[in-house]
Structures are given as C-alpha cells and as structure tokens.
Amino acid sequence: MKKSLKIKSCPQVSNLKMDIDVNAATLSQLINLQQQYGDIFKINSNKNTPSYFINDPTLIKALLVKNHSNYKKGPGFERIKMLLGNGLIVSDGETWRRARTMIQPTFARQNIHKLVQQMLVCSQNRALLWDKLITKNQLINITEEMSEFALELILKSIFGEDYDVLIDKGNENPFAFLSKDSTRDLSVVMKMRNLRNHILSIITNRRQLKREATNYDFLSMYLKAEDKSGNKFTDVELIDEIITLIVAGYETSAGTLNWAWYLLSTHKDEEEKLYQEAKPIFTDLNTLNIETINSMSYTQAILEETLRLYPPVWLFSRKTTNDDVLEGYEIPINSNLFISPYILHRSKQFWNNHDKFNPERFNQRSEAKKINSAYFPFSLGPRRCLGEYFSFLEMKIHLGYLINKYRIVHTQDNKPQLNLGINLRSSNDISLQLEPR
C-alpha cells in the first residue's frame, strides 16, 4: 500500500478569500505562500473546510485527468452560475456529461473551418475603423477593439444571419454591454437575464419556422443536438449553453489578443517576425486557406506564449466528492483545491527565463517536456475547453491580417496592471499608435 505523504500547512490565513472573491492581494499571498511552503500546501483558515493549493504539474494532471471523477466544481462557481446559468462551464455530473457529448460535434475542426471567412470579415471590419482613426491621428484603444472584435465574431458564429437582423432593427445591440462593461456584478446579472429573452426569441423563431441557417452557425448545431436517448436541449438548457458560449468564447480571445498586442508593442523583433510570417499569407487573400493559416507556427507560438504569461482563467478550484489520493497525498472528502495557471506558468522551476516573453520557447524541443506538463491555459482532461481550436484560429487570422496592414509605432509607457476577476484582464485600457505599412 502506498505510503501517504505529508502536506505542509501554512499558518492560519484568515483573509485569504479564495472561496469568496479573488484580487491582487490574494495572488500576492499565494505566490508568497508557494515560495515558502512548496508546490502543495494546506491553507489553514477559520473555516472548517480544508483547502489546498497545488502548483505541481504531476499532481495537477492527476487531479484534472486521472482522478477527475472524484472532483466537482469548487468555490467561486456560484458567482459564475449567476451569470451563465447551468451551462457547460458550471455544470457537473450527468448534466455536464450529457451537454458535453451533445455539444462536442459543433467544435469539430471541419465545422470550425466553415467560419474562417467570418473570422476574416470581422478582422477587416476592425481595419476599416482603424484606417479612420489613423487618418485622424488618434490612438487605437486595443482593449476596446479586441472586445468588439471577439464579441462580434462569436455572436455571428452563433446566430449567423439572425445576428444581422437583430442589429438591423435600429436598436442598440443588446449584447453590447458584454464588451463595454467589464464588471461582473449584480447589475450585469440582471442584464444577462434580459439577454435571455433576446436569445429565446431567436430560438423560438427558428423552431417555429423550422428554418435552416443559410451558412453554418453554432445555434443550428445546438438545435439539432441529441443525447443518447434522442432528446434535444430544452429552451432553458439551450439558453444556458448559448450564454456560456457567448461569454466564454468572447472573453478568452479578447483578453488574449489584448495582451498579445501589448507584448508585440514592447518587443519589436517579435513583431517583425510575425509580420514576415503573415506577409506572404495575407497579402493575397485569394490564396488564403486553412492550410496556410495552420502553417503560421510563429504566430501560434506568440499566442501560446501570451497565454503562458496571461492565462485567461488565472485561478480555478475543485472540490472532492470522495476521499482521494493524489500521487501519494491524501485529500479528504469535501476539500477545496485551488490551482493557478498564472503562478504555474511563471514558476522558475518549470520555465527558463520565466518572466520573459519568448515565443521561441514553443518552437524549441528542449522546452517540449516542460510545456506538456506545466502549461494548461485551457485546462486539462475531460473539461478541457472545447473552443480551443476556434480561439487559436480566430486569433491567428486576426493578428496575421492586421499586422500585415499596420506597424506598431508606440505604446503607452506604463505597464498595464492586472485586473484579477473571473478572467484575467488589464486593469486599464491599452492604447497603441499604429501606422499603415
């Protein structure tokens, strides 16, 4: 029988509010505790529930992959559930397994490839606006622009022509608050509830008219999806999953592109390498195809390195549903476990020059073993993000198309600070000065 290993305990930390909210103080505390107590330790608090922090890749893989059935979503997801309902990100058990199985075919690569033109059009829409701003010698608010780009794309990918009809009614885009209001408080919860009515009207219209979308969109796939018993999503289930897809699909890409543009603006050699890769692919759009896009290995490396430094979900949690043993460490039932991709991705024991932006590390074989074990911006195991390929594809098209049109002249002098909410954001908007190439 395997001998259980002893987990170090840190002194009582009564103000470490990981199960309530997270902020810069929490991140700083976790970094300090990890440096002092190692890559697995117990957090003693004034609560009865035991809590553990894990920063060891082998233990994380055991938790998320090998032993995943012993865990459910942990503290903090109640707040997310208020926003998203009981969609794929929040649900557990049989509800999650059923939804995952029904949704997975939507994100097959051959289906995502049908949205490449839409990704390009949304990038071109940004360029039309940027040309006007540059003519007026105005800065580009990259943070706002990335939110607008990613939200437009995910909405068009979900609703297809129904999105254009909704916008053409002359009213303000009912989804606009998602990109304009970065808070996720109770006021946003109420706006999300109102949004459900708009989504329901689109669903009802499609069902009543039995209308097939002219072009591929995610909603068509969700409406067709059936479980093993032949049952489809109910209206409530469908709305929960659509809202989850909207928020998760747009925030991940918007945040990553925001940081990617900033990093490129402060690393001119990397910007030039990106341009040299993009130029032959995006100069003649008639030759653009999925093979040329997928050949953009340096662009992919830039995005992966950006996700290493700024993973969208910087902290997440699990709760044990049974007593468990993780690689010799005994974890009792009802324990809370916390994992931080942000801390793991910047741990010097796993990464050379851990704080340096170096896309080449993702093209070097010497880093391959570390990357495979200490890198999980989209999580691991059965709950790994289904939209990962969609996200990388849209971001490569976006960066490739726009870097081929514009050169970064100047960025703000102050390094953006972190906004540590549900997702990792910049606490202040990032603005760039661009010029046409």
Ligand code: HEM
The other form holds:
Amino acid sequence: MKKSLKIKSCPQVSNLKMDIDVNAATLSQLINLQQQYGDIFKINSNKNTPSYFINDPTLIKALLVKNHSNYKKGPGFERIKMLLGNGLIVSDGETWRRARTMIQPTFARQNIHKLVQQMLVCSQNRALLWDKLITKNQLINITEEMSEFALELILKSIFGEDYDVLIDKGNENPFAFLSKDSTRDLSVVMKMRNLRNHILSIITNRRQLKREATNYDFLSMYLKAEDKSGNKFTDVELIDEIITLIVAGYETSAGTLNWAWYLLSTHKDEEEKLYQEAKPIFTDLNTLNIETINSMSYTQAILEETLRLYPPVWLFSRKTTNDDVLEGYEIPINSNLFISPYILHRSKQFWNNHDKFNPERFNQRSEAKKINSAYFPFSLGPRRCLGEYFSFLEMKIHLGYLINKYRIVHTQDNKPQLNLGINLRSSNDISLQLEPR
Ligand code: HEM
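To complete the pair, please output the form predicted together with the named molecule; the form predicted on its own was given just before.
First the chain shown before, then all remaining chains and molecules of the complex.
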C-alpha cells in the first residue's frame, strides 16, 4: 500500500477566509502561500471541516476526474444556489446525474450549429449601435456591450421566438437587470425570484401549445427531455435549469470577451493577426459556415490565452463526501478543497512568460503538453462545462465579425483591476475608441 504523504499547514493564516467571493488581498495571500508551501497545503485548522488549497495538475485531475465520486460541490456554491435554485451547477448526486443526462443532448455540436445565425445577428446588433456611437465620436463601453451581447444571445438561444414576443410587447426586458447590475447580492436574488414568474409563463404557454418551436431553441429541448423512467422536468426543475443556463451562459462569455477586447487593444500585432484571419471569412457573409468558423485557429488561440490569463471561474471548491486518498494524500470526510484556475494558469512552473499575453503558445506543440495538464478554464471530468463549444463559437463569431468592421484606436490608460466575485470581472468598465475599417 502507498505510504500516505504529509500535507503542510500554514500556521500564520490558520483560518484564511475563503468563499467563492474573496477579495484581492486573499488572492495575493494565496499566491504567496502557494509559493511558500507548494501545491497542496492546509488553510484552516478546523478539525471537523479542514480546508486545503491545491495547485498541482495531477492532484486536480485526481479530484475532478479519477476520484470525483468522493466529492460534491463545496463552499460558495450555497450562495450560487440562492441565486439559481437547484440547477445543474449546484446540484449533486442523483439529482445532478439525472439532470445532466437529460440536458447533455441539447449541447451536441450539431444542435449548437443551429444557433450560429443567432450568434451573427447578435454581433450585428452590436455593430448597429457602435456605428451610431462612433459617428458621435463616443467611446464604446466594452464591458457593458459584452454583457448586452452575451445576454441577448443566451436569451434568444433559450427562448427563441418567445424572446421576441417578450420584447415586442414593448415591455421592459425583465432580464435586463442581469447585464446592467453587476452586484450579486440579496437584491439580485429578489429580482431573480420575480424572473421565475416570467419563465413560468413562457413554459406554461409552450406546454399548452403542444407544438415544437419553429426554430431550434434550448427550451424546446429541455421540455422534451426525459429521464430513464420516461419522466420530464417539473416546472420548478425547469425554471431552475433555465436560470442556471442564463447565468452560466452569459456572465462567463461576457467576461472573457471583455478581457479579450482589452488585451487586443493593448497588443496591436495580435489585433492585426486577428483581423487578417477574420477578413476572408467575414467579408462575404454568404460564405460564412461552420467549417470557416471552426478554421479560425488564431482567434481560438486568442480566446484560449484570454481564458488562461482571466479565467471567469477563477476559484472553485469541492467537499469530500467520504474519506479520500488523493494521490497519496489523506483527505478526511467533510474537507473543503479549493482550486484556482487563475493561480494555476499563471504559475511560472508551468508557463513561460507566465504573465505575458501570447496567443501563439496555444498553437505551439511544445506548450500543448502543458496545456493538457495545467489549464482548465472549463473545469474537468463529469462536471466539466456544458457550454464550452457554444461559447467558443459565439466568441469567435463576435470577434471575427466586429474586428473585420472596426479598428481599435485607443484604450484607456490605466490597467483594469480585478473584481474577484463569483466570476472574475474588471472592477471598472473598459472603454475603447473604435473606428470603421
Ligand atoms: C467562457 C465561457 C465559459 C467558461 C469559462 C465556463 C466555465 C465553467 C466551469 C469552470 C464550470 C464547472 C464549475 C465546477 O466544476 O464547479 C462550468 C459549468 C457549467 N457551465 Fe460553463 N463556462 C462558460 C460558458 C458556458 C456557457 C455559454 C454555458 C451555456 C450555454 C455554460 C453552461 C454550464 C453548465 C450548465 C455547467 C454545469 C455543468 C455540470 O455541473 O454538469 N457555460 N462552466
């Protein structure tokens, strides 16, 4: 039998305050501790619920893939549960397994391809607005624009024609607060509860119509989905899953695009290379198709590098449901384990010029090996993100279409600070000056 390995404790911070929502001081403390204590260490001395931080790719893989059945979601997820209900991101055990099996087919590539036109239309909607702002010599608030873009797209992808009905009624978009208000406190929880009624009325309507939506949308797939006993989602389950999809699907992509625009605005050569790749693909939109979009390898590398430097899910956690041995380390039941893609993605140990924006590293073979082990913006294993392919397609179409229309002339001078909430955001909005090409 393998000898058990000793986990170091860090006495001077024997109760580091950890939640999903920590501040910049905790992040720098964690970075310092990791440099001092290595890739697994204990961060609190609570006997019943000890907490560990792990930063080693092999241990992380063991936790998320090989030994995943000994873990459930950890601290921080209760707060997300207040916001989302018991949807896929927070549920565990049989509830999660059943929902995941029912939802997985919705995200098959051939289904996501049916949303390419929506992705283009939402990108074109941004350009309609940007043209007006540019004519008036105004800056584009990229942070706000990325939220609007990603929210419009996810809502149209979920509700299809019902989204237009909702907006056409002349009502204020009941989902608008999500992109306008970045706080995720109790007031938002209350607004979320109001949203449930809107979603329920759409669901009830669809169920009564008893016909398929004309165009593909996520809601019709969720309505059709059956578990192995032939049961469908109840209304409450459906609402939880839809809210989960809205929040999971828009904040992450909006944040990534926000950082991507910022990085491009400060890296002229990379902006030019992106433009050169996009030009032949987006100049004649009649020739745009899934093959040409998937051929955008440089754009893909830009997005992967943005996700390395600014992973939206920058910290997450698990809790042991049984005693576990993680690659020789004994982890008792009820322990909390924290992983930070942000810290791992910037480790000198795994990445050359770790703080440098260098998309090429994702197209270079020598780095590919490392990518497999020290890179996981979408998590790993059975709980890996379901929206990965959707988000790369939407982000490639968005960047490709808009960079082919506009050149970045100026960015703000000060470097944006990090807002370390549930998602990694910029603490102030990023504004850019653009001009038509
Ligand atoms: C850049 C974009 C995105 C990033 C970086 C991202 C990241 C993640 C991560 C790290 C997790 C797992 C968290 C954990 O293991 O505790 C996750 C789960 C999930 N994501 Fe994403 N996500 C993105 C976009 C999307 C989109 C666009 C959708 C939907 C359209 C989506 C839907 C989901 C769902 C449903 C889960 C829960 C999966 C499960 O637990 O079975 N995500 N995402």
